[in-house]
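Taking the form predicted on its own, here's one chain by itself in structure tokens.
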Amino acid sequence: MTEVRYLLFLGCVIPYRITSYEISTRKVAEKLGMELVEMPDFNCCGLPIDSVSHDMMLALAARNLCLAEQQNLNIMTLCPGCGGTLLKVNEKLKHDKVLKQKVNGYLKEIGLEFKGTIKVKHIVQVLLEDVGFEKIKETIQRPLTSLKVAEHEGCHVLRPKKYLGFDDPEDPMVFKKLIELTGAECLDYEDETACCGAPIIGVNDMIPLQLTREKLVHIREVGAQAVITVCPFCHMMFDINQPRIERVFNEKFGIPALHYTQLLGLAMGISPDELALDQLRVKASKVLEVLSLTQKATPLQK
């Protein structure tokens, strides 16, 4: 029997770029007893364009909230960016009679009404306090015992701490705790809490490129064999931007970057290809042999 049920919000960056992340989801879903209903007319978090037009996001964000309301369902993110920005309009629409009025009125042009009747969490939140260690624990089946690791988790799934709260943004343990789950070793490194750089990548390239890059200098410092994301923007500056980083700076670094769901669903017993590791771009293949698994070539591996 299901005993977690949740709305299911993509975004926009992962079903076009990082469906990795959507697959394996899925996958670990489907093994914790988790449903994850579909939620097909949703439109973007607002994120992007807050800082053009904060109405505008605001408009965005609610008309998702109301979306979620009309099939009394709570919403689960996969990214902290969306996760972040659902749930805060979603607190302030709660808390400010206001500011709920003022949206109400741009909703009501398309049919819809702002209530405050349901919640947002991101995948983190949700594997901590609705599904919980002890169930994940029981689903291992394949332990990672072998295998060392670095997280990073990002800025937007513990900051603000006002409305998120589930850990301290400042010395993070969660996701530490649910990496070490999967029997993989979580390592400390420096810095693990700075920030990507992916938020300003459309304004200044090379800043982003600098700070990922001195990220997997420390991770690569302390032998971890890959790096943990639980953010789609984050996993693109370590996976994705790291042959360019590579290019830039004249160095080579060759550290996969995988999904928490990725790693979850190895220690599940699920195999490598169903988890989608295939759509890296930094190839795990390493952590494959670490692991004694293999994976189906694909033509660009051959």
The other form holds:
Amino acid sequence: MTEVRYLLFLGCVIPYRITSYEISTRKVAEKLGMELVEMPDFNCCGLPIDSVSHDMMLALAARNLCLAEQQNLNIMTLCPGCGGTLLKVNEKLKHDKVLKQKVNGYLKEIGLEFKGTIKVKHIVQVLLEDVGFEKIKETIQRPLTSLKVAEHEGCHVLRPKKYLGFDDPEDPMVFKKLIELTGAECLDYEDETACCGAPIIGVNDMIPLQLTREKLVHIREVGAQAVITVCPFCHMMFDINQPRIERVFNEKFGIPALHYTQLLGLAMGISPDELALDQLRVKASKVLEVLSLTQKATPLQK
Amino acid sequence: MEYGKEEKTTNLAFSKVVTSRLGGETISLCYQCGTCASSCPVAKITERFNPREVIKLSLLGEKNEVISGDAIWLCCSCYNCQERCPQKVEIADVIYALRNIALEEGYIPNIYSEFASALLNDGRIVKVSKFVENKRSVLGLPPLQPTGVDALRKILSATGFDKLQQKEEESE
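Here we have the form predicted on its own; I need the corresponding form predicted together with its partner chain.
All chains and molecules follow, beginning with the one already shown.
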């Protein structure tokens, strides 16, 4: 088997606010024999700044790419926003000489130069192309056969297809297959590929809350016991914001949102505590009940 | 007649400005079919944002209406419209270009000023504090290093971003 070695790009939000995604990823990666190399001095991927200054976004993304080039390692991101941005800028700079010259002009100030020698992938693409379904299957110790879930993959894992291209944005299959490898049933629901609205939280809160509420309604309709995500921002909409949605729309959902890496970890036989399930705002107690698992109080809660 | 001529020049001027921007290049390919509007999750629930309308107003040269209004800030960047556009207009990227123009003219939602300040101070949009650093160590996660902010400031200055930011702070 070829070695799966990646530079782990955490982005701004995960290492501080959504550590459950990082913790569960590290656990799962270990079981899959992936080597994740730390990237301690990365900066913002650039995406949040694209609205403010496109040039600044390019420079920020390019600096991260150069750091990876220096180590001669490909980047794996957990956030599809970071992944999409770094991937797009990487491809643009590889193919557009004029743009490359311009961005290298900025980078020259700090002694860096973009060369175009590495690749960028989101974790879903890494699991599909580098780890492979067979390897994942081998690590399953406790198939989650009694569990019914819904998927919410997130827009930037699929679109723009021009850059990502490993799945069909209108009828995506990869993420569902990854979920089914855990033994859980992945249910279809209405408007499955619809956006959760997260990127405009802070500019306007009601629109995202309403978009996620509609998704929760559709997910509840089919009887899913949890929604599975691979994006910290989508996760925030479904998890941290779910009580707010329940208040605003005066409606009870109680649907836990698990990171895919948590779901996979449970199927690998890793304990809920080790996968930081206690960090979820919407408690996953019913999911654990279905799976006949229990969760201890963690040191942080004591 | 004279008036008409002048109108035409102005209109062309704004669509040229958008076209000359990175990301804005494809705007003039739009033939207003409305595939974007019917693919847009936001347009489905509010009349305050409609991608077809934003493109139309921009092509008609209604610069002020486009850049001073809140519509351009309500796009969720889901890229549905862009994926489905039969004319390959890169709609979400056009909207980013319009936001950049809006910022240069002094229109910016507060949250983006906050992102920009955090970036100038920490290199990331989430503040790197002692509290979270401690939390990471309690959770058994490896520490993160500062982002090399000095280096970042140099690039920021090269892109002219710091000047934009100063302008914002002065106007507040």
